[in-house]
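In structure tokens, the next block holds one chain alone, the form predicted alone.
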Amino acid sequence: MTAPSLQIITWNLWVSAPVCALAASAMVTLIAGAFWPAFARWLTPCLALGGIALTAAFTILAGMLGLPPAGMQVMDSFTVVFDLIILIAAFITVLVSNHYVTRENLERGEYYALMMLSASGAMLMAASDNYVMMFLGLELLSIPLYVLAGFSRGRSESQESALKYLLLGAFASAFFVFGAALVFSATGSTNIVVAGDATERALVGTTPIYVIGLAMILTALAFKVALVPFHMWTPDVYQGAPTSVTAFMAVVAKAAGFGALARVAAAGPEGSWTVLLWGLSAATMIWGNLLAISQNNIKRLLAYSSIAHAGYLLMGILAGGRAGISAVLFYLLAYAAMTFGAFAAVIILAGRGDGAEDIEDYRGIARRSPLLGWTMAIFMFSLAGLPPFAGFFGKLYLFSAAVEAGYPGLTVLAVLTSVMGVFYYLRVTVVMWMQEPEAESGPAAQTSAPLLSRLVLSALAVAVLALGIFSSPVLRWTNSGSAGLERSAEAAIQMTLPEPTNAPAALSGGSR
């Protein structure tokens, strides 16, 4: 074996190391959970946390090596930032889930293993520079989530949630595969960067085959991040799935989808889907906020809230460039902290069997538990975009990037819909702090929780405050990630793209 070949193999191994480490840790967790006795079940989440921490170490080390694009994956600073966001989300999910799975008798090793496998799929999507690898990541992300959505087998709502998610997810996967095939037929490549650049060089960016293929890929990713009109599954799945799974789904699945969207949008021909993304962003912000206003179930409210936030995040993808992608990364980190915090509070308040999920069940709960009242208020204020919390600065960076990119109309619409969102977020706070409890309102909300759950809740509230007050250092970190996305695209073109004079010949003719 020649030295260059050995070097390429080494590069591929390091690029794949984080995903492989997390998947291997998931297998170890699964086997340990199956054979450990009942009294040792508390070690299963500890094993999962150790695997996630080990994966984070591999991610940082691989990022420090400065590896060039290798095979179908790339380990650039964008991948490192995205992987760490996903790993932080997975780590928090394990902590949040510990109390929930014990209370609901779901304490089985496969729960944490499935969650880790799904996170590894999200990491693979963010690192993929090839449609084939991105599809593998999409399936690795989705299949464990189908199982997790129905993990509470004794509840019909959970079974219904899993079935709906499975059926619609299968349609999304089919759209992605067929769209990738059409893009390949138009460009002769499944490499995201090469296919996008080849369309510009050969002037085939507006051919029907390429446009339809790109639209089908966008449809699949739009389903994963719950953009309107591909959001129909979200409220029912979020409500029926176990609450800890809903939190994981709301953050990790959305992050994976936007990581893939950033890769595809950065490599596509300039202006190829500007109008489409503008319309999707506007419709998602309007529809998500409008329907959230009328919700009485807290999980359905947060589901429509996540739809609205997907519209804001899409503004950053539309704006593109370093400012737009950096704002997306920052907002995802802030969104993870405030969404996990809100769901952590819901897990405590709902009680056994998730009986108290109606907002009216939370009447006066802040007087019985000031910690739950204050932390939930912080998360709601941040989701609403009020200063000085992380949500305000996340929206500020997204809106600034959109204005600089030439989308003032969409920014004005985003500001107006954010004002709409203040109503239903503050409604939760008002019910908890300013209304008297009513015995006939429904199942009583709970306030008792283990020390670990309270520590996690408090830590997430502090994180939401810290990300707002000290946003500049975090933004510099996300800026490095967005810069890495640009550098990787340029490097991939230089390494794999044929000479421009040969491109028309390679792309013309139907004999391929």
The other form holds:
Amino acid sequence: MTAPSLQIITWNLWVSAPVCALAASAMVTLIAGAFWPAFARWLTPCLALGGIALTAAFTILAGMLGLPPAGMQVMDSFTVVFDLIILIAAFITVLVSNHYVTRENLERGEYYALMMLSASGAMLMAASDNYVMMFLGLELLSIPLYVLAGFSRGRSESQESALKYLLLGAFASAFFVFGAALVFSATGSTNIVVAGDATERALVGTTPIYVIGLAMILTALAFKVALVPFHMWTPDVYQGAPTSVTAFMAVVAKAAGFGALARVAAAGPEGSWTVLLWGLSAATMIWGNLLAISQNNIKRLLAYSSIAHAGYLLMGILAGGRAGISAVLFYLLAYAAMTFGAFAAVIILAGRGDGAEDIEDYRGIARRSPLLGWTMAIFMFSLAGLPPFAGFFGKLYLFSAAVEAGYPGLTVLAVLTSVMGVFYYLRVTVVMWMQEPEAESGPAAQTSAPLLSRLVLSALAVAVLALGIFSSPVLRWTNSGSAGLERSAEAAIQMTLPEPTNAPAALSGGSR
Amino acid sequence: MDRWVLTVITFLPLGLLAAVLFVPGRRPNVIRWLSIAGSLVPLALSAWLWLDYSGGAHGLQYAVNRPWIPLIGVNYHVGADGLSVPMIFLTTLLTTISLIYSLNIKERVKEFYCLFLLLETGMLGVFVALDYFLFYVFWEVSLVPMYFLIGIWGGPRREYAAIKFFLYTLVGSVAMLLAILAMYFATGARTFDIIAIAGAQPFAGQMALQGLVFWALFLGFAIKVPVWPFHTWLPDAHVEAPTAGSVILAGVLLKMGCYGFLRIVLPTLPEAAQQYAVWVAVLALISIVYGAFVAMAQMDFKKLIAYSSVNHMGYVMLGIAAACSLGPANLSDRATALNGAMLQMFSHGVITGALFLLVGVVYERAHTRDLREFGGLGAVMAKYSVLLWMSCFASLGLPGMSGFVAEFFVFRGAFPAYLLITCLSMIGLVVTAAYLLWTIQRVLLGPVNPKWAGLKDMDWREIVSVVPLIALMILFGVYPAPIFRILNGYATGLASYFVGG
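Switching from the form predicted alone: structure of the form predicted in complex with its partner chain?
Below: every chain and molecule of the assembly, starting with the one above.
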């Protein structure tokens, strides 16, 4: 066996244009914030929005070119769909952040720049078909997030949150690297598809080393998306981090993890891998929903609910195939809309200094502010999975993909746990709608918000409704994304096929 | 043009809701009268539907079938037949009546009327949908506004009652969702169409799987009906709900459960329905007898009426079970039982609606529903007394009122199927008569309690709400032909459906 070697290949630069565009925009934002601090208040968010829009244009353009896999990064329709979901999420984050950052005196140029860098890491993760590149994306996603979690320097909870996230996150990253190294040593390739295919075609056999390596990679990604039992950090970090960062974490970091999982999962060996995902999904749904019931803090409640949603999403990964991955993409979009909506409402309701984050503080809000009452009810019902909101349609696509792929038991479990979930989402609506408001003073009275926040809130509520009722075109779009994933997996294998007699060393998926 | 009438009826309340949203909250009267006037349009259209409906070969009319989510085979498929036309009329009628009666709602008027209009769209959607997906969406849409109606405008234990109502129904509906997915994949045709799936008979011969799906659907619908032992949410929800909420809850929402049996379970799973019919009949018997006895024990007027619903819905379930169990030789008995069950659905909606309104009338004046405290109201409130007498008589099945016709048909149809169960359920009839007469005695007769001597009689708002319902009770009691003309097509169609099974 010749010594495995990493090949550095030149690829079409268009493949990485979107990620580079976003990273470059982040730099511009950073510099602008540093040089003109007087204008930072409106300049940096505007630059951020512009950069995100520019990146979206690059993504669409690069997608239209129909580029072949480049060995490290792929620009298939999955990447395009996924990148756009990330960019939409980042765009909303900037809009949602604006009010919060101003109120909490966090307006520094770095804020938006870090967020954009983190988003570019998320894009890189989902676009990479190589473990090395994926690790790069993982770090680019995580490191800015560690900083952002501790961005409220004055609050010790924020510090605690950042430290916890950093320590555990670094641990998870180590798992990823070690896992990737094991996979490479077992198969001679760091390319996800090629390594998986090599074991499948028994070029090297499904060795325990490969399985262990893959399990370690799974562990790292499970940590990122907060699957039980790798979820312990979630409630503390979500509660302590600035609320706008929490929203970003809950959506973008989770989406990035699932984007990577979608690429990795297809490479997993049959049997033990399926059992592993099945168990993780079941445990996550049960435990996340169970613990959410007893939460009194709204951010902790949303943290546990985001854990539960990760369990549902994993069902789609487990089901795989065109329907499963398409359902995951659709659900990510729906989940982004409703989660951002809920956090946007929390930001408005919290008033200054995160004063009112207990559910009890929301008593009678619906009477004082009908907008908050109606929109929060929509987000809660959607998160609970009730029609006609996006959450229901997303769940239905996930469940039907799982049934079709042969997991009726897991589907029954998912349905039962989502009933459990309804209970705690309902509690929020009970408090907001059915209880009497407190006296005029106090945090509950603080429901005023700038026009922009109110507009974003309404737009998100409309989006949650529209994604449900008019889900057909969106579903067709996400379906094209999952089809792209299949196609580029085939293409990557095709590239290795002409010389099947080659030693594993040559399987590193280069363009030849 | 006719084809879109159902869509118009269903979504008109939603459009009205959008209009109401733009009326400022400080103009409650505009909101009230706009909603009432608007709700007359679906009512008029559904009355036209009743007159225009002609039966036909398959009975299905006004059908529209357009793709909605083609990727998984969901269609916007709506249509009306003999089963749904009376239900659509009942829904629009009771909604208008509830809106008129709710003119006395003073708090959060805008939200109240908005939620009520949303509720109307949800209920109508359930009755017109012919696609499982659409059906499920509307089924849940009707759940949410009722939850808010109970939770916001309800009595002292409203939060508990609202959550209990919601979770109970939701457990049932997710069981239904799983059954729907099972049917979808078993059919293998990538369609959610209710009629197409029934035609494909996805589980023909697979008794184990069919039984499983049957019980999942049974759970979903039985909770809604409610069949004993799934009825415990009902008294809580009714007692706490505002009067108009109770009217809709008892008048329409409970019917959605029976409707599910008749529309989905019987045609799609005929073998399982036949096999387990005796269990359904036993549960129906328990609902009838137990509901009657528990109603008798109640001291709360509203709770009494709530339990009487358990009792009366038991007759519907008995008729359905009997129709399933009869052999092919008894085709006409089957049709009779189904006709009875369907008429009982309509008749109970009208009668209970009136009774809940009348309970509301006295509660708003006396601020108590304790039957022990009343007495002699007949001398104080003459109009009230007449209307309560008539509603109670209709409820206990006095000949000449619609309740009698319905119950007679159910018993006539059930007799050849289950001799013993039918005879035992007669106990329910006797007890029902007893508790209703006793209620009349405690409320209207006897010496006037001086505490209530000054109560005002019913005003025009209350009379306008109740009188149309009383008129329907008498009309279909004396001359049921107009409703049987519509029901019979579906009943005979469904009855012959079973012949092979």
